[in-house]
Amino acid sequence: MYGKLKKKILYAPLFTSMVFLSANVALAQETEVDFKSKILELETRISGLEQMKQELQALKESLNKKEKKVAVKEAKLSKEIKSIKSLRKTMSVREAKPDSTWHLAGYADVGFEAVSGDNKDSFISGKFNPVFHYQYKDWLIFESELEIKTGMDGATTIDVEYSQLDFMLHDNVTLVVGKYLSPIGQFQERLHPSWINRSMNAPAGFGHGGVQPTSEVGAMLRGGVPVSDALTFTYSVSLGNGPRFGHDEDELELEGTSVDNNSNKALGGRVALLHKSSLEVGFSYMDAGISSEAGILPDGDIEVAREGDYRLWGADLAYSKGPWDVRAEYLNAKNTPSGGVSAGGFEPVSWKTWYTQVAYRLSGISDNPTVGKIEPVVRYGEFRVSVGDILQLSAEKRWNIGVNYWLAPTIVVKTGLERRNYLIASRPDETRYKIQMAYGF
C-alpha cells in the first residue's frame, strides 16, 4: 500500500506538468491563429484606408474642378451684376432727366446819377433782363434775352437782345443761328450785364454810337481745340446781315436786324488764345459793305445814297483769377466810300476806342469777411470819331473810379466818379456821381 501510494506522489507532479504543457500548447495554437486573424484584419483595414484615400483624392480633385468652376461663374455673374447695375442707374437718370429742360436767368439794376453843371440828377429807374434756356437732349438749345426799361418819356419799352438757336455738332464746333450777340471784342458779350461789368456803364466807344457791333442775325460757327495741356485755342466765325447807316454821317447802326437793305453780308468774328493762368489774349475782325437808298427820312430829312466799305479790327486782353479782374480792349474800324467820295456819297469816317480796367477784391489781403466784399476798380478809356479830317463832338477820354461791395456772390452795390474830358474845345467837361444795385439770378 505504500508503494502505491510512494508511485501516486511521484506521478502527481509528472501529470501536472503535462497538464500546464498541454494548456500552454493549445494556448500558443489560440494564439498565432488569433493574431493571424487580426493580422488578416488589420490588411483589410489597411485595404479599406488606402482605397478611402484614394477616393478622397478623387473627390478633392473633383472639387479644385468645380471651385474653379464655381470661381469664372462668380466671376462671370459679377460683370452682369454691374452691366445690370450701370443698365439700371442709366435707366433711372433718363427716367429722373426728360428730353427738354429749362432755366430762367437775368439780371437788374436801379441807381442814381448826378451830373455836374446841368441840375439833372436822376434816380435811374432800373431795367429788367430775363434770359430764358430751353434745352432738347444734348444737342439743342434756345436762348433769350429780354431788356424791359422804361424810358425817359416813362413808356416802357422791350427789346431782344438775343435769341439764338445752339446746335451742338461736335465737342470743338456748335452752330449759332438767329440773333447772336456779337463775338466782337468782350465786353459785349461777356461784360455788358450790370452785375458781371464791375463798372456802372460801358466804356467810351463800346455802348450805343460806338465802335463795338452790339449784336448780329445770321449764323455762327463757334468752338474751343485743346493746342497743349496749358493752352486752348477758340473760334468764332460770324455771317450776318451786318451794319448800317445811322441817321448822323458820324454813325453806324452796329445792332443786328431780322432784314438786310443789301445783299452784302457782313464776314466777321474773333480768334483767341486761353492759357490755363486764366490769361486770354483775342484777336478781332469784321469786314462789311453797307449801302443806304436816298429818300426823306420820318423827321423830314433827306437821306443821300450812300455806299461804302466797312473793315473793323481790334484786339483784347483778359485776366481773371482769384481776386483779380484785370481787361484791355482796342477796336479800330473804318467807313470809307465804295468807288472814291464823290460815288459813296459821303466822307470817309474813322473809328478808334480803347479801355484798360482793373479791379481788385480785398478778401486776396484780409481775412475779415466785411473787409473782403469791397472791390476797387479804376478804369481809363478813349474814344476819337473822324469825318475826314475832322474830329468829332463824342471823342473823349474817360476816367472811371469806383468801389464795389459784394452783398452776394451775384449783388452788389457800386459807387463811383465818372470824368469825361471831351476833346473838341467847344463840349464842356462832366463828371458824375453814380450808386447802382445791381443783381444776377
Given for the second form:
Amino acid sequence: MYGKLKKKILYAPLFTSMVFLSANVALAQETEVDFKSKILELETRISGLEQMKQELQALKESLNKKEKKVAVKEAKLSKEIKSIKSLRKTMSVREAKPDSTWHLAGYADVGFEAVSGDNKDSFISGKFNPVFHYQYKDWLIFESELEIKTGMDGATTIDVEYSQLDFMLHDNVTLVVGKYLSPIGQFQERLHPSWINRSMNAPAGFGHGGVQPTSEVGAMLRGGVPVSDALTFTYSVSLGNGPRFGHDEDELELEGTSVDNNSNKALGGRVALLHKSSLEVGFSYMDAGISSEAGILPDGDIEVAREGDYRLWGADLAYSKGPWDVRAEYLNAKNTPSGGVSAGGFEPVSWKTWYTQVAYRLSGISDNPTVGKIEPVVRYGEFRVSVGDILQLSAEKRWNIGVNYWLAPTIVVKTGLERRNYLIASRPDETRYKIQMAYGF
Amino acid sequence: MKIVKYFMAAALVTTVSAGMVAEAADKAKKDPMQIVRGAKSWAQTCSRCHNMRSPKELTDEEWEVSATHMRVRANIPGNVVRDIIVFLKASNNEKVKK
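Coords for the form predicted together with the partner chain, given the form predicted alone:
Every component of the complex follows; first up is the chain already shown.
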C-alpha cells in the first residue's frame, strides 16, 4: 500500500507538468495563429496608412498649388482695393461742394431778311451773347452778358448788356448792384433773348429808339413774397443814373451809363401779382430828372442846356400754360421841360407803345411729334412818338405773323412776315420777310 | 438826395436780417417732402417765360448756379428755388451722388 502511494506521489508532479506542457503547447499554437493574424492586420493597416499618406501627399500638393493661386489672386485683389481707394478719394473730391461754382450760358442767332421796296436782301450774321454766372456759396452771384455782333459796315462790336452782382440777402430780398437789364415792363428782362422770344424781333417801341428803358446802372432791391397759396407778389425797385437826352429830340438814351450827368437819380421798377394758374399782371413806373449842358456835339450840332422831368408808367400781362403763350404790354412815357416849355428849352415829348402776342404750340392738338414742334405766332403792336403835338417819323403799326419750329426746347427756327404801316404818310410802308435760327445754351 | 439815403438804409437793414435767416437755414433738417414740393414748383414756375429745360441738361453744380440765377431774374422766393434745385439734382441722372 505504501509502495503504491509512493508511486502515486512520484507520478503526480510528472502528470501535472505534462498537463501543463500540453496546455502550453496548445497555447503556443494558438498565439502563433493570433500573431499571424495580428501581423496581417497590421500589414493591412500599414498599407492603408501608406495609402493615406500618399493621398495626404497629393492633397498637400494640390493645397500648395491652390495656395499659390490664392496668393496670386490676393495680390491682384489688394491692388484693386488700392485703386478703388484712390478712386474713392477722387470721388469724394467731386462730391465735396466747392464754395465757388460757375456756369457759362448764353445764346446765338443767325438769319435772313428781305425788305420790300429795296434790294438789300441780307443774311444776318446775328448775334452771339455769352452769359457768365459765378456763384459764391448761396448768397452771391456775379452775372454778365456780352453782346457780340457784326454790324452793317462789317465791324464787330461788343457791348456789355449787363454786368451785376446779386446779393441774396433773404429768401424774399435780393440786392442787385451794377449794370442790369431794366426791370420796367416784361420784354427786356424776360423775353428779349432770341431763344425765348416767340417773334423774330422786339415789338415796335421796344429796343433802340423806343420807350422801354433797356438797362440801368445803379442798385435794385427785388424779390418775391407769397401772399397766399395761390398768389405771389413780386417787386423790383431800382435806383439808378437814369435816362439822358439823346441825339434826336424824339429819342432818349435809355441804356444805363456809368456817369450820371445830374444828381437826380431815376427811381423806378415793377410790381406784379402772379397767380398759380400762370397768369401774371405787372405794373411799372419810373421817375427821373434829365438834363444836358449846352455844348457842341462831335458832329458839329449845337446843343442847348435842357432840364426835363421824365415819367413813365406801364402795365403788362402774361399767361403761359401748356401750349399757350400770351403776352400783352403797354408803356407810356413823357419828358416835359422842368418849369414850363420856355424854361426847359425843348418841346415836351411823349411816347406810347403797346403790343399783344399769342403763340400756340400744336402739341396741344396733335400727338404727331413733328406737328407738335410747330408753333404759329401772331403779334400786333403800335408805337407813337410826338414832339409837342406832332407825330414823328418812327410812329408805326406793326403786324407779325410767323411759324416757329422747335428742334429742341432752346433751339428754334422762326420764319414769318412783318408788316410796318408808318403813321406819317410820307414814309412808305414796308413788308419784311424774315427767317431766324436761335439757340439758347 | 433823401431817397438815396432811404435806399441805402433799406439795403443795410436787409443785410443784417439776412445773416440771421442764413443761420436759421443752416439748422434746418433734411426734409423728405422737399423733392415733391420741388417737382410741383418746377412744373408751375420754370415754363412761364421759356420752354421747360430738361433736368438732364445740366449738372448738379450748373443747376445750382442757373436756378439761383433764375431766382434773381424771375423774383422767385428763395425757399421755392431751393426745393426746385433739390428736384433738379435728383432728376438729372448724374452718377456721382452722396
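Numbering follows the first chain given and starts at 1. Under this definition, the rigid core comprises the largest set of C-alpha atoms superposing within 1.5 Å between the forms. Every value quoted in this text rests on a predicted model; they were computed, and no experiment measured them.
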Once everything's superposed on the core, is L407 shifted 2 Å or more at the Cα between the two forms? no
